[in-house]
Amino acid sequence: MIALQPLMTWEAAAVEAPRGKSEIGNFMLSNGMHVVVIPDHRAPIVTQMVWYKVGNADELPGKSGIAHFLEHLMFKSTKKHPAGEFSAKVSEIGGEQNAFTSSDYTAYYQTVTPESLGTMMELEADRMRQLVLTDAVIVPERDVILEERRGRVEAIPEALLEEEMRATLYQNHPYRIPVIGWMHEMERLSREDAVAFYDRYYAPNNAILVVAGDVDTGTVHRLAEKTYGAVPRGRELPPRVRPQEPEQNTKRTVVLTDPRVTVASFEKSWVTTSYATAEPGEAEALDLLSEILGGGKRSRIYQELVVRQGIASSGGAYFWGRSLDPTSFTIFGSPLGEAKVQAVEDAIDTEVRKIIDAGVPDVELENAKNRLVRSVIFARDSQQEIAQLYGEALATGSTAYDLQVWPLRVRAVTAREVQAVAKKYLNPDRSVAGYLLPPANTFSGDQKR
């Protein structure tokens, strides 16, 4: 069944089709596959992202990497396509492949022709159940995922202390393990390991498809059926209940001294509601907090320590809201010439300070939806972006009609409401700060807080 949603105004068309398009197609496959459609025919091209609702977080007890490894493993052979067949095929007509995988989700997209959309599925659904796992495939990636770890972590200071950020941010939760899993054990993944997790989760009704571009919902439908649609349903998986983080109730604080920092720089997170878990209103006021706080050069953060002062050389704030269970909010900076971590920190904290203790002007607030609101329809202009906020979204726990109304909810957020989330929040009294130094007496910086 095709289930076509109508959007109500032009606010809600901020992650609607481009305008004056063909509506978002939301339908179910009769294996238990979801599919969404968003039609965009200003250029002959179109995205297919495929993503399956597994990522790290659903991973066992030593067995952290395995979702991030997979992915690898999946563009390995099938029963019936050798290896590199799939990337070849992409490449012949110019396009574009890659995966991706978080805490929540994993996801695998191409980018092209609307004519090859049809063999792009019938490949996508071949590995979904298809794939050769030996241990002459599984050893020789292990070492790719080993090295890829020690590329992008072990020879970056500052990913090292993104690791122990959320080791120590996250006490219970699986957010605290690297989505890339930690070295010693992805060094035991074995085959038995990689066929378990992908019998377990890689099936048609634990996957979402979503298809933007040069199409129309009928297509999609008609080639979605025949191929991902002869797919046999799998196991029926349990919720997604992973382990709850208990209260929040210390002040922690994550010291790296490297010498390859040159300049300093810090960070303080504290663990919030989600999109998925938030009572109404609250993942959209933090959306907004997040952007008058540290979302680009308007934010105050910017304002006040790069511009009007002059002690920083970056600073803003983040909150990712799409996870499936409670998230974080995350200030940052780093200083700059002479100036010391500390007195950074300090600044970012008093502008913290300002917005709990006298809230925000509805004006300042007013600006700071229209640039939220307008950051999602300016994606709209990428295929990919705007079949990724969808993934994202429908991979943890929300409609694609939530994602529709998004904007009228945002535009619904008051001054009040935007101070009540820093308040219960922002407490410094349980937050984790985090310290990137160079040693002592080599750069400028500071290595005295």
Second form
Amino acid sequence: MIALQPLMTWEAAAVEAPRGKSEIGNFMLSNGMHVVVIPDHRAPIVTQMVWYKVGNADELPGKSGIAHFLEHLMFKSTKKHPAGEFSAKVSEIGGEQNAFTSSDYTAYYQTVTPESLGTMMELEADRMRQLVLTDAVIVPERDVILEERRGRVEAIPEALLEEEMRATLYQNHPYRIPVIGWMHEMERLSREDAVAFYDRYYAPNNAILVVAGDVDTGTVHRLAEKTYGAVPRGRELPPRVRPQEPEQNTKRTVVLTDPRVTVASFEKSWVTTSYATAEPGEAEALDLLSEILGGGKRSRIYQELVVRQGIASSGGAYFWGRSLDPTSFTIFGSPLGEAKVQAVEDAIDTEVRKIIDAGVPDVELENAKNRLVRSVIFARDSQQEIAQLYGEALATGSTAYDLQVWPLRVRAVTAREVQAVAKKYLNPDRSVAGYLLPPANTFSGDQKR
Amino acid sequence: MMMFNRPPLGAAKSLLVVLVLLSLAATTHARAAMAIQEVNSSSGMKAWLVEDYAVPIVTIRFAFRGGSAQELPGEEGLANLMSGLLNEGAGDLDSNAFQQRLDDVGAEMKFDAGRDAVYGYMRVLADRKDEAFELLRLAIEQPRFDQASLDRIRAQIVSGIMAGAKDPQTAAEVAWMKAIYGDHPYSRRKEGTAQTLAALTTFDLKAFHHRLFARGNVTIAVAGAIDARALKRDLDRIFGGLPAHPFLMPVAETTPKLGQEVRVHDDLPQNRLHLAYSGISYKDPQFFAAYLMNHILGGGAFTSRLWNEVREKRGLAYSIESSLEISDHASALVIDTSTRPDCAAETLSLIRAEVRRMVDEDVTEEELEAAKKNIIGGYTIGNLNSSSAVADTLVELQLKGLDIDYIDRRGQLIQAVTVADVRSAARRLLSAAPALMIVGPPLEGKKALEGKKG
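Moving on from the form predicted alone, please list the structure of the form predicted in complex with the partner chain.
The complete assembly is shown below, putting the previous chain first.
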């Protein structure tokens, strides 16, 4: 067991556990399962999250949606426990549970009382290898995910555009494929596909356990050895090497016109580096760039477009840095009243251009740093949030140490570095612009100057 | 992008504005260690406090009674607009200066209008509390409602209303609220309309603020790194300058109009089915029986009868749930799901059959026991899991007029509910034919729609 050395500065403590007799636990079981414990004794509640280092970007071609489908199937019966028993146990405690799938990971969690943590671990360890997949459970659950797709994607124009944006932004990397899958491939997912995926990726040496809450590291260690520790190590998985993006050289446009849309909206995305792939400091600089450009009411896009010019009803930026492979940076906005979507795009482009040309004043950078660092201190108030921060980082190639020193790394970013990443990554000639338009406002080349 | 096994909390679109944290009323012991103190200040302000120094954060949550239901005809949207303007400048600070100060201090400040109350929230690192509370005092006591901010925030709200103008789900929600609440203030859209918003002035905002924001009308809870002594002083500072009494209009009691159908046709990939039955007030002696009944019927994700019949066994829907929606002057039990058009009639029949079974047959002892355990155990996990959750919970308890020892007492009331009580609650809530809304393509297999009752 290795306990991380507490760092003695206040900010570095930002992502540490709430104070008390708590130190973050960080160790490996003998079968290769990684365990992180974040003690927090404020209430008799504990959250266990198991993260598998597999997501939809690891699926075989033609099998899109299998990672998410398997996530659903994990709630079915195992050799020892009938379907519904695990959920009934969680419910009996009054616990919360759910599971989620992303491009890089799949995670399962329960928030329960400390007394029942052992039972939860036993049941979670059981379904890691003992799932019984029959056609009788596959067929109705496949209908469930098809309904999920209809409801969450097909029925929502914004979601449809988002899907097409990703498919255009990534030209070769599987991040281009929606996490939920393409409808025509989901319809054909079979029991064999599910079993193959499960057997390949669900094993202790491909999993991370994060426990946050009213427990100590010793107790978690003992329980984890008894439950997860008894699951045999799986085969060694090769490094997660996915097809990478070629050099991007074009400016692409995606347009969705939909009768349900009345007010147009615009977004623009670029492929950028992530925490896992970045040169030191670059990902932190991109986080700060996103905060400065479009992180809220004090951001440049909001202040310029919404407050000063009054041409947009909303606008902002976001950067998703916790990604195993290169990720994306997005800016967006929606016109107000008579303003045209083109005016919003031009004004946002101008804000990007200003940072590339002139950089960022120190005081503005300092304010952005304060906001970012503060956000992780606030995250400590919620077990699920802090467990999520650790799980995401560990499942995408970062370490617990990286997370602990993250505030210091953010503090170390210079204005010049923020300007440099803007210049390097936000190149207008290698971007994808997306437009969601009402039918009357038919998009034509003329509008694009 | 993430996909969840079931809709994450807060993601479900609900037609009725839920103003009450439902699980609140169904409660039991919190941990013994969570001591709730009642703090009374010298100027007569009262707050419930949970001290906790593990995380250096202070969270304050409060509510002024009287939300959008207090708007006069023609003022629709006023409460929401006012909430949007409270952090847009106060005292000597214009919008920009105010927000710059807030950002420098590093505090989160939010206001939100509900039907029956205007809620406020602030979260700040403990070492910046005094500066943050001074900004909160200004926002509450001396909001400016400057014309430029008014115009901007109003334009954003109008843009949001316009954006939903051709969205069938939005149209459905508007039609549904009109259908079930008629002329009652609860039928209004919280945002108002482009017409009512256009007519609202700074004067209207000031008058509305003056009517609601009074010392005698605020409910307060605080959690985090602060002690009772400091809080007493802070309560006087923040709220002491407000007038003593509010000017609230009486709001009529109402019940949703059942036994009707609302159809919104659109070429959507799914049919949404939305049903409303009679509800129950949390003060009603049968409340916990009804709460347990709802949990068994469709309230418990992964375990309820509707979940099992509609999703688990047949794969007809991604999400199906029932919930008790309770406001100060109305309540309903609501069931909601979406399914593909060729399965909608079957799904609706299944829902009706489960509702009927709840009325016609007793639940099993095992079901009732499991529901009780969930509702008792879930209180701490669902309601007291962070400082924000604690503060929210303590405000809700006070708004309901419950005692400070309520959390300890409620477990017994839940334990006392019998199978016969559940059946009796089911008969009371579910016997009348519901209001039904169908959004999407016309249903295939029309027969299924002609259920007798329930």
